[in-house]
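Here we start with a single chain on its own, the form predicted on its own, put down as structure tokens.
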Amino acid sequence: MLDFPYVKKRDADLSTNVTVKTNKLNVYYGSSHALKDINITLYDKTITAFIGPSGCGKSTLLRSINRMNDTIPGAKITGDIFIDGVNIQTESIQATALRKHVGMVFQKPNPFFKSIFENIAFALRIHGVSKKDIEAVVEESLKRVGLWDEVKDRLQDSALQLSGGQQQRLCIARTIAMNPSIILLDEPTSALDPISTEKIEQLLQELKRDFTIVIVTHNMHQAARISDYTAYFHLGNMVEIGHTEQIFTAPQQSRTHDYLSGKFG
């Protein structure tokens, strides 16, 4: 057993609703070949972790889930991904309309060059929301990622006069003003300090009531307290997925073993 002492303990009642299954997915940037025949199922309002070395695939799946790697010259995709039972991969599908399904929140706080009230309300308004609804959505979002008594008063200053940790929240506060079913982050706490990442950390514990939640993070602890599935990858391979409990206490993969156990990585 490993000696991981922030492991989370798994919930007896986790969702076995199917959210995102893909079917041996590839991926090509060039002649490299950065994700090789996943199969993967992720599940309805949980958390996952895609742990691994740099380079091993992780950002790569995460962008394929909302179709970034669309906008990458040279890459190519084979295989199916699904969500809600739909192949997203499929023509008729609009990768403008699949990114207000699935949200996506990126490792550096990337606030519009607008103010708080702006970030949020901009996508809102382009949607067609009425101003009487964008101001509730606002001030709902900004209190579910317990901002709004912090900027209540200051809504129409530039959202750059936001410390690094606020404005991580802003960005997952647009998101979720979108009422996405999933939200992907992309290691969302690497540029933050240790309180920063813990307000961020205990809002996804939150968020995960009502959004599937998937995080690529190189931080093990951190994927350890509070992901309840997570995916460990190397080399563009999945090798193994599972509880987080059992993956880092129990691994079934010798690879695995040795990433948690610190040989490799």
Second form
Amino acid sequence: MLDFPYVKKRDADLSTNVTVKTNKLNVYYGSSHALKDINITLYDKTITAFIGPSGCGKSTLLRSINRMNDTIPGAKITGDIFIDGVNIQTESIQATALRKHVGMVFQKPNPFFKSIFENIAFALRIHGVSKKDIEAVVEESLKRVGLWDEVKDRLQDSALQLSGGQQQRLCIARTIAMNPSIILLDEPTSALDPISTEKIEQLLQELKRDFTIVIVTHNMHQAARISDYTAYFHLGNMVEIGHTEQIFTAPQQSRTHDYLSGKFG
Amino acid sequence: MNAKQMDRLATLFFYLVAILIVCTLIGLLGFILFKGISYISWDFLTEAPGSYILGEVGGIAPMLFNSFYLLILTMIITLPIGIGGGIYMAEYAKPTRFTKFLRLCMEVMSSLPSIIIGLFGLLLLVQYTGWGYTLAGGALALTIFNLPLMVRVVEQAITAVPKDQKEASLALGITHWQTITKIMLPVALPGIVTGTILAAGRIFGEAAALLFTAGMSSPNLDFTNWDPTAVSSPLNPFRPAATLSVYIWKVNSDSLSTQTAAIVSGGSAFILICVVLLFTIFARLLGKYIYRRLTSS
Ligand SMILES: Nc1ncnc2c1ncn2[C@@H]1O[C@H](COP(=O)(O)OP(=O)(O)OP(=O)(O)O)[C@@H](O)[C@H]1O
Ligand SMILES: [Mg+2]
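Hand over the structure of the form predicted together with the partner chain; the form predicted on its own is what we had up.
In what comes next, the whole complex appears, and the chain from above leads the way.
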């Protein structure tokens, strides 16, 4: 049987407001077909985990939602992605505006080669936030990720001096400072130690109150612990999506069951 | 012979080659510096040249000035175009056949024999334009070597910026152009600075391309007149100008008094080598300094 000592219980008051919905989404890199007819729905103020073996298309789907795939030469998308009911594939949607609304955190912490303060202030300034507001937003964002007390006396130091876990929380702070409504995280803890990982997991539980969160993870226990929904991908197909409690105790598809019981992956 | 012996022999061979290279360099530099230093004096650095044909040593002040000024003029042309071209090649050029062709052209351009560039410059920049021998002509001739080098320096420095920096910026809704100028260029700066100064060393020592473009002599310069349009002003870009390297060549090919030629060219060579060495050391230090400022302050 499946052996997950801790699986998150289904929240009673999960939102039914749809934030993201895709319709027959296909992504190709040149001739390779990375995502096949994906129909997925993500709900407001929930955490959805994407799991599946390496190369199954988790990052590709994530990067479609903020159109980061636009930057890859040869990437082609068909089908629709709706965010709050708006089709983001249409010409009139600017990728830069979309990405303010849909933040992204990467696998390896990637703070800018700038000061801690500037890591957050930089994008705000470019997007026209006034100088006075910037300081307030920097402080607030750092507080929300629990980094403020650790760095408030050295905001002008290089962000590269922080530990890996601190750097990743800074990257999350930088993302939420833009006031997005969706946060995409691509294996955000895979480069971190267990303690930093736990801090980030707790942080995500708090951020869930305000954001729609999608997290790609190779750590199935992490998915089981923190997410409300789990989607299992295999070879470019979304095999199954459901409440995390259901997926980790009684998956409907045998392929999901095989993966979760460690038969391959 | 077994693999181990082969390995030893090959290692020995490479060691010998390395030692040979280092010895040649030290020998060459040592010889030039050791011989040259005795000719250096304050007057040598600050005086105008004497009539060396008559055995007067004089100084090298105008040539030294010309070398630096020509370098600056060349950089004024190549730096902006090189940065623009480097950004284009690194971030915008698609891997098409045209891009490949462009790369090939630049490689050929930077490896053309400098005397050929000089003769081409004579035809185009001296005769066709009717300018005569000018600093501007010399700077344009040097641009032909320097521009491809600068494009490559900038392209490589930008390509070496970790990809996650670019992704982080784009993911915050920052445009591609702002990502390049505000995130990638600052990180690429140490590489660009180092590469630029090293390329400058090459220009500073160039002679053949300048013989027939900037010319082999300078007018009497009035170092109190800084109006760039005046004929005797050192800053006038449309005046002929012998650089230090050209001067060394000229003294040796003209002078009847070999004693004087040896002194003038020995001293000039000393200065030339020193400046180029300083460029090299300065390039490394400045690059490191900027990198440290960038990553730890
Ligand atoms: N930039 C790219 N160019 C070409 N093919 C790509 C590119 N990025 C991904 N692919 C291909 O698309 C498929 C899906 O890749 P993707 O990165 O989405 O997988 P993943 O599920 O995130 O894997 P992992 O768990 O290893 O991160 C893979 O077959 C991969 O080789
Ligand atoms: Mg991935």
